[in-house]
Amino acid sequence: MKYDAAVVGAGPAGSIAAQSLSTRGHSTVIIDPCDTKKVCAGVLTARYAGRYPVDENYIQRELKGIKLSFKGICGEISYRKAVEYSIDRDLFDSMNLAQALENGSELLKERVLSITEEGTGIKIQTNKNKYLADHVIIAAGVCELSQLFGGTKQYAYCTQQVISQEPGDHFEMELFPGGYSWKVPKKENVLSGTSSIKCYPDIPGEKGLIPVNGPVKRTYSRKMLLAGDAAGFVSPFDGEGIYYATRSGEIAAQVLSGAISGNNDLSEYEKCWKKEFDFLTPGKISRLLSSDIVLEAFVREIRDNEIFNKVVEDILTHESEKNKTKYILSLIKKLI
């Protein structure tokens, strides 16, 4: 059998893309071994909650704000209107995948080894079999496969573990040059993690990679699209990833459906997401994360300056991406 579309990866980007394609009547297969856990803080941000329905089954705790710290200085942002959620990430992914399957997608619990163009279609070789598809969406996160096909090659090393600690109601982030640590309150304990651009932090726990420095140079080819982490869609400013994965999966499905119908080509994908997503450029964000002076001033202003505090809150919780980069850069310039 030859599928209209094969989606590599069963995370938010892959499941949403497959669900959308199947709903549009396209034969769709999701290929993922489903044997690994995602290293992720597991937070649905205000931007996500403002756009998508949230299911109480995977909610662990409602978050009322964020606490940022640097060298013992702590600034707290309590949300005035927005709300965020700490979730069970495994259950969140399982429910999204189940929805895709209910809408007609097929699931193959196999590991993709290679993807090659073959005639007018694409051959997908897994550890068990060979499959053919007209198009492919790579949504498998930071992995060797996505890197071979133009995916992000710049990433941070992350380690996380569950710790026995009374959960609060704020997401906590401790900044340090080149990375950060986080604590996310869950239902009965706390998920603690650390991210570094140098190497895996020397702490026990699950290990994984997250993209840094924003989107890759090109997120499409003649027959393939990159979505979610595979495309580098993670905000280096606030660590937002699930929203970008979900939305990029939707956009990828919309554009791919148009391509199958002959209404557009896949280059439309890049035009669409660039209209919505607004990321800091790699040089600017790396300077921000490597400067003790900027980091200390940033946290101190959040703590001491009410106006500054509210501006940062608006950036973190605003639904729209419009002017996000402009606001962030203007704040950094004031601190320097």
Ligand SMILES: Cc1cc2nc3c(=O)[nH]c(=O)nc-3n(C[C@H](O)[C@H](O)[C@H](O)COP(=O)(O)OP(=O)(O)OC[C@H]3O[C@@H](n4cnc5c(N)ncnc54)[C@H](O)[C@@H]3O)c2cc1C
Given for the second form:
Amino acid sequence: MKYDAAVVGAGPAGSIAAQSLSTRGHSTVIIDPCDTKKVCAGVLTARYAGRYPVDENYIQRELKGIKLSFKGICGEISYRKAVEYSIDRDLFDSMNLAQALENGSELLKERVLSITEEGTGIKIQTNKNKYLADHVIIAAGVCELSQLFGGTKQYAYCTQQVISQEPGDHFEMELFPGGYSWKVPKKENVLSGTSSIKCYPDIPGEKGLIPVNGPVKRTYSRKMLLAGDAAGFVSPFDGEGIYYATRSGEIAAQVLSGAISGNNDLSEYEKCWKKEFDFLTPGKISRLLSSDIVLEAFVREIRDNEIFNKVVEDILTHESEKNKTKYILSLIKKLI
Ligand SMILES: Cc1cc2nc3c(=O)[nH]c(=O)nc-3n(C[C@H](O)[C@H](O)[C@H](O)COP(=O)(O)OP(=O)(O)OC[C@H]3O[C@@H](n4cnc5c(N)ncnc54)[C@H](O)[C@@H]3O)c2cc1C
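What about the form predicted in complex with this ligand, after the form predicted on its own?
Full complex below, order starting with the chain above.
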């Protein structure tokens, strides 16, 4: 059998793409060994919650704001309207995948080893078998397979662990030049992690990689699309990736569906996500965020300047602007 579309990876990007393709009547297979635990702080941002339904089954805690600190200076932002959620990430992913299967996608619990064009279609070789599809969406996150097809190669190293601490109701972020640590309250404890652009932080815990340099140069080819982390769709300011994975999965499915029906080609994908996502110039952001002066001024203003505090809140929760990275950058520039 030849599928209309094969989706490699069952994270949010892959599952949402598959949901959307099978709803549109395209024969769709998702391929993922489903054997790795996702390393993630599990914050569903206000941007996500403002656009997508949130299921109470995977919610662990409602987050009322964010506490930022730098060298002992602490600033707190309390959300006036928006809500963010601390979630059980494994359950979130498995519910998204279950929905894709309910919509008619097929699941193969296998690892993709190679993808090659063969005749008019694409051959997908897994650790167990070979499959044929007309198109492929690569939503395999940061991994060697994604990299073979232009996927992201620049990432930060993260380590996280559960600590026994009374959970509060704020997301906590401690900034340091070149990285940050975070604490996310869960149902009964706290998930704490650290990221660094140099190497894995020397602390015990689960390890994961997060793209840091924005979108890759090219996210489509004649028969393939890259979505989610594979394409580098993560906010370089705070590591938000679930929203972008979900939304890029949707856009990829919409464009692919158009291509299958002969209405457009896959280059349309890049036009569509560029209209919505603007990660600006992550290089500039990481340079600024590597500066003690900038970080100190940023947190101090959040602590001492009520107007600045509210502006950052609006940006983080998207009450006023669609592009938080751009506005955070312009605010930081004004500070120095
Ligand atoms: C420590 C850490 C904390 C984070 N915290 C947050 C947060 O709080 N909020 C937020 O919004 N974002 C967060 N992120 C980012 C977020 O986790 C990612 O942006 C998001 O998971 C990307 O989704 P995805 O579907 O693109 O890829 P993934 O979720 O990584 O899914 C990729 C899938 O591909 C599969 N796969 C890999 N290789 C193959 C292969 N060869 N064959 C078949 N399948 C394969 C994997 O098994 C996996 O299921 C965090 C990331 C890290 C590392």
